[in-house]
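As a starting point, one isolated chain is supplied in structure tokens, in the form predicted on its own.
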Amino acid sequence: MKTNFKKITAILAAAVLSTAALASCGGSDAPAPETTSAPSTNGDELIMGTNAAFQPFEYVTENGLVDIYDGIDVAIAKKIADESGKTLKIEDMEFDGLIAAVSTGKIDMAVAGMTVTEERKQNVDFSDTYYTASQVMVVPADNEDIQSAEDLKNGKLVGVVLGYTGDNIVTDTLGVSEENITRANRGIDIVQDVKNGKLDAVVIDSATGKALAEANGLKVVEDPAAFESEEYAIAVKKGNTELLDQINSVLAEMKANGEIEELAVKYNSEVGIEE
């Protein structure tokens, strides 16, 4: 995720399962079953999913917004369910399992730094976009060999979050050799490889990144030029045009008097990420 508020799945083998999302998070997810059914009711409760190791997005802390939850995706689902009435429930779980959450009416909505995708809309329908993100490289803080995005091919090990749009990139798009890819379920487990010499390198989305990079003594490598911008939004199960509709009210009160800018230069700051 890149901190500016404008700009701003999965190969699983158990060598190297040990996995967060931003977030991006793009990447791809498991096909779940399509429907159009409404999910069926939560009463007075409006439930969430998210992967709360995304900081600032989602993450956990002793005194959180709701309970031990935090973050900007916290506080916008706090507004739609103050909104519609209801009291917010947060589902921690693995990133690449929230589709299939949705999906399923196992939670109402996916709040979770997610980056809109042609596969996740065959499964899922997203709100209108909040945030706009990218991709950093997290390097050691004397590192002078990755400068670019194409330097991640030249034998480095680099590592991922499970499900993010990093994951893909490194994959797909540059082509890293499978060998010298590790995958985790939380950025902050991948980072801590880099910061003891296990990896050369994460690629992840950029406030994440750069949040990290802070607080382990990293720094970020940017590279616009191959690593492109991408939209968050939030997902509800297809056919959920009540809840859906409500969200983007919200949504759209919340850009327009710069609610959300101000979240984001507020969780930031705590991070220690610079606007």
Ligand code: ARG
The other form holds:
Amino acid sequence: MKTNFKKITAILAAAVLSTAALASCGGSDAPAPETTSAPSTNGDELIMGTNAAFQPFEYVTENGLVDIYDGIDVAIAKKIADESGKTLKIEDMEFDGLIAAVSTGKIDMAVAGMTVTEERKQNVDFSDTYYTASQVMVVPADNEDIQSAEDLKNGKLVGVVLGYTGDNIVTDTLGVSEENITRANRGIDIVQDVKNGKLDAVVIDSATGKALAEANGLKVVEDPAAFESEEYAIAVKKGNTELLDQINSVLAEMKANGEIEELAVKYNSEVGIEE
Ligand code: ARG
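Having seen the form predicted on its own, could you now give me the structure of the form predicted together with the ligand?
Below, the chain from earlier opens the complete complex, with every other chain and molecule after it.
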């Protein structure tokens, strides 16, 4: 009796184990085709990570295009999701954390007015580019002494957003001294310091800088000789060519049929600026 019982228990245990093994095999070997190279996707969701404090590219609003989110990037991402038969899910996070979120698979793609840089390319793959921007200086409306990027080095107090390309340019390229640089997490916060006289200028991307200047009674000074043009692209996990190909084909279509240009005009005019 005892032996029999042991035997049966052993057989049962083996059966349970092999069923479990089969089940887990089935789970990882036969998912929906899209999920093979994007572990964070549950099959019908496409997860976009962004930092939704970057009008006109992404911002929070009551009746957004996707939940509470709207903007040029949201419209582009929605089209990518639609065309691949998925639902777009948006994760709003700090800009500085986006590259890590992409490379660890927490999000499928970062769509965030993100400039392609050599440094970022070490950690993520970029799509084709979809927008050209440059840095500008947001200064008080009556400012006269900041005419060029060079002027920022004359002891001016300069604000940037942490981790934005504007931060690198002010810190490394222009070499403004560290004690004169203030960093914030959002453009809207740092621009308040120009408004209340605590800072002389904020260096930030052109469209966002113009929108912020417009909303806060400030003005924008451009210096194309000092601030090179920057290209925005979508970042995906290294090696996720399947998603990258989907993104690139939607971007190509939207560039060719003028949709990206239309979105830029539409969302720029909503924040009171011309392109
Ligand atoms: N283009 C700049 C960069 O790549 C700023 C992007 C900020 N984007 C945002 N969604 N907050 O660093």
